[in-house]
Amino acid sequence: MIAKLSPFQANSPGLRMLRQILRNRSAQIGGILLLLLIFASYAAPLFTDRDPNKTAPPLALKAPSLDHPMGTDGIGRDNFTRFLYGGQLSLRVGLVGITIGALIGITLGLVSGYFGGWLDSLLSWFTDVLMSFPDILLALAIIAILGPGIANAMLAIGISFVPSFMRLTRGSVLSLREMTYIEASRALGSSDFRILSRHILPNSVRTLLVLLTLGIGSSILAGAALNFLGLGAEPPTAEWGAMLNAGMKYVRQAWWLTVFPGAGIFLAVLSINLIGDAISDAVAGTVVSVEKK
């Protein structure tokens, strides 16, 4: 029999982790909070029934009030309203591109550590290339290119974690490819492919998945940061990096244009970082638990 850690054994370091994680208080406290501003985002039509485009001049500019919890902003729209609706994009462009950044990177790890060779020393040059630029400006190259709007700026966001997660899994695969389970399974005639996805990328999720949950919060901020130089999101779209430009104009008179939206941002990424940190603690702790074994 092929002995190997299985994230879904009963008593395996999985369900340690996790059990780990739930019990972790940073991590009750960045749930909930992520969970209320995920269900006030896409639940939006509960709390208001206003158009988050609709104008109003005569009413531009008004203070934060019960008809207005938010405020409104330079052409009278409710500031409450686009809050809401602006989380779901901005929670979206993050989710978004991790995604295609963990795809594209965790896909060209596990080929460039597990085949080796010329493959690999191509796959690590492309890698150090792409690290040689800050993670802003390799999307911001990117967006030059293929032009401005929300889907190449989640595309650009995307490709700019590619290399982090390349490189992580490209080293996981390392350690794991000479183990002597996968030795037996190669010698029990089992293909390239069912060694990847049944051995190697199990094994591998555990160290993964804390980039991954930190890298939501960097791509919610990247993605802020892209809507925020008029990159992304088109007006009058509402998105909370987009909000705070809009804002800056009327930083004096009007603080709630940019703060209600900054701390949407922040709570976002405060959140996520929260659950991140518990993950990674959990990882750590399951590691050296099984060193121990």
Given for the second form:
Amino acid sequence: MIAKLSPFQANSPGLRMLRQILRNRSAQIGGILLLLLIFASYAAPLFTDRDPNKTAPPLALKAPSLDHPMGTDGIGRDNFTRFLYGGQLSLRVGLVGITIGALIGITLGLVSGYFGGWLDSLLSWFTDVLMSFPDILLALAIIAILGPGIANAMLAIGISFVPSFMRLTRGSVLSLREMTYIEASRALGSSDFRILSRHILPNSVRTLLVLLTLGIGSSILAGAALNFLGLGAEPPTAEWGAMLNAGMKYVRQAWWLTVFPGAGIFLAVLSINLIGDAISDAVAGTVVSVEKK
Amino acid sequence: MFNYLVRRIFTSILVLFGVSILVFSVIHLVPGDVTMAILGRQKVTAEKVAALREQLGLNDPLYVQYGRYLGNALHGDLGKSIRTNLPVAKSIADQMPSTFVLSMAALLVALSIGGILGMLAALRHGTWLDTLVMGLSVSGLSIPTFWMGLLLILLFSVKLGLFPSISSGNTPAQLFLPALTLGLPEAAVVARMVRASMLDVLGREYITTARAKGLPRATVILKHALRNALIPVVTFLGLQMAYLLGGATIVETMFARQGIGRLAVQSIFNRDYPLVQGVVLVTATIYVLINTLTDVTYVLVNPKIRLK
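Now that we've seen the form predicted on its own, could you pull up the form predicted in complex with its partner chain?
Let us now look at the entire complex, which starts with that chain.
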């Protein structure tokens, strides 16, 4: 999908891409949804004056009401308050996870693709090895080593994203490395570091953007999954995946304990996927328009 | 082609070698003393620690330990579980059929639901139906497996009372909810692929030719279009198997089903390192084998690649 461009709008490819994304209906819906979720969780005290960890056994398993919009859990904590505060942690796990993965993966990819040789072979082999642990299994193996806990879960998710980032960056570097302007920069005496950071990385951003966005979604999902399995946040910490785990026991008595935290994860990931799809369309669009020239 | 095959298989062997090193390292990467981590809250005596070190073979130099680990693994010996003292290989072999049946059932769900929806979306390209299918698909990609499982339990088990929420067995009724939970997110991926592939094929000239010949629409769609549209989807199935193996950890834990996924999670909780190592090694090996097989079949089947 290529947006119609009037001559006045088409100034820079980056700006053009941004406009196209902002005009995309699914990106608009996703963006608003995501902002709402972030606002709801980080401005939680505006919506509730309760303590997410305050127990009140007599109030246990109350159905949603005006006083408790999302009901109460097995030990009488307000589910709405826990939902709001839980969002903070769930979203943070996603963001921290992907940041760790991107930082390590992109660095390794740059080095591997740019310098080539035995280092490239070794790093590529290592990526292949890491990629043979399907889906959540790599994160599980890392948790097995480090032990359960929220910080370890973030690290585990981060490491499991390293191979994808490294592979993509490496591929992009390989195609850019032989470009004339890189050669020119080298002829002018630029250092490897300068070439990598000033020329190659900025030109790879577009390719990486899609993985970065969609990766936040997968990272939130993976974090919630680890928490759901009980390998992340320790009780009584509120986190959507952990809340689902706790709510699962009451699935027959209290539907609100499973429906709401899960909906939180779902909406967060959905909003990011909607934005990611729009970005991926826009990136494909700019590539096409460049090729047309 | 022969060269390619040899190279492909050699790469896989190298990767498997790396996997074995990584899995072997698990026990050595544990921060602090691994025996303490295992014994944990038990009363720790010097004898106990010494016995455990002996059992895990930690007293030998690293390369001796690795050589032994690899040698044993190649002979199908993955050590003994610390908790149950049963051979790890046997525990895994016992749990494997259950996971296999679940994955196959989930694959069936994914292919049938995803295939039909993707085909409908392509045939009704640009209509509300297309939008609906794509909307369902992006939702399916965003939904956490475990949440969907719980929603399915709420609907089919709590509300309608049709299917059990805890299901260990392999009868269709017992498999229904776990397979649906594992298969539906996959169906979302399949639907997208079938739609894209079908749209591509429908635009080809041979489809126009087939229609111009006056063939019935159904024949053109099923015989000419769908068959060709399914090729990329089928090659993609290998990778999907891997996703299913990973997803099984969650689904099996949720439904308290037997299987290697649940075994993995439990062994992590129990700090039963030999068992963790075994499950991870076996799963990764299966994954690498499936991938290699997919690539090799692809080359053998596709003449365009074969000639290069």
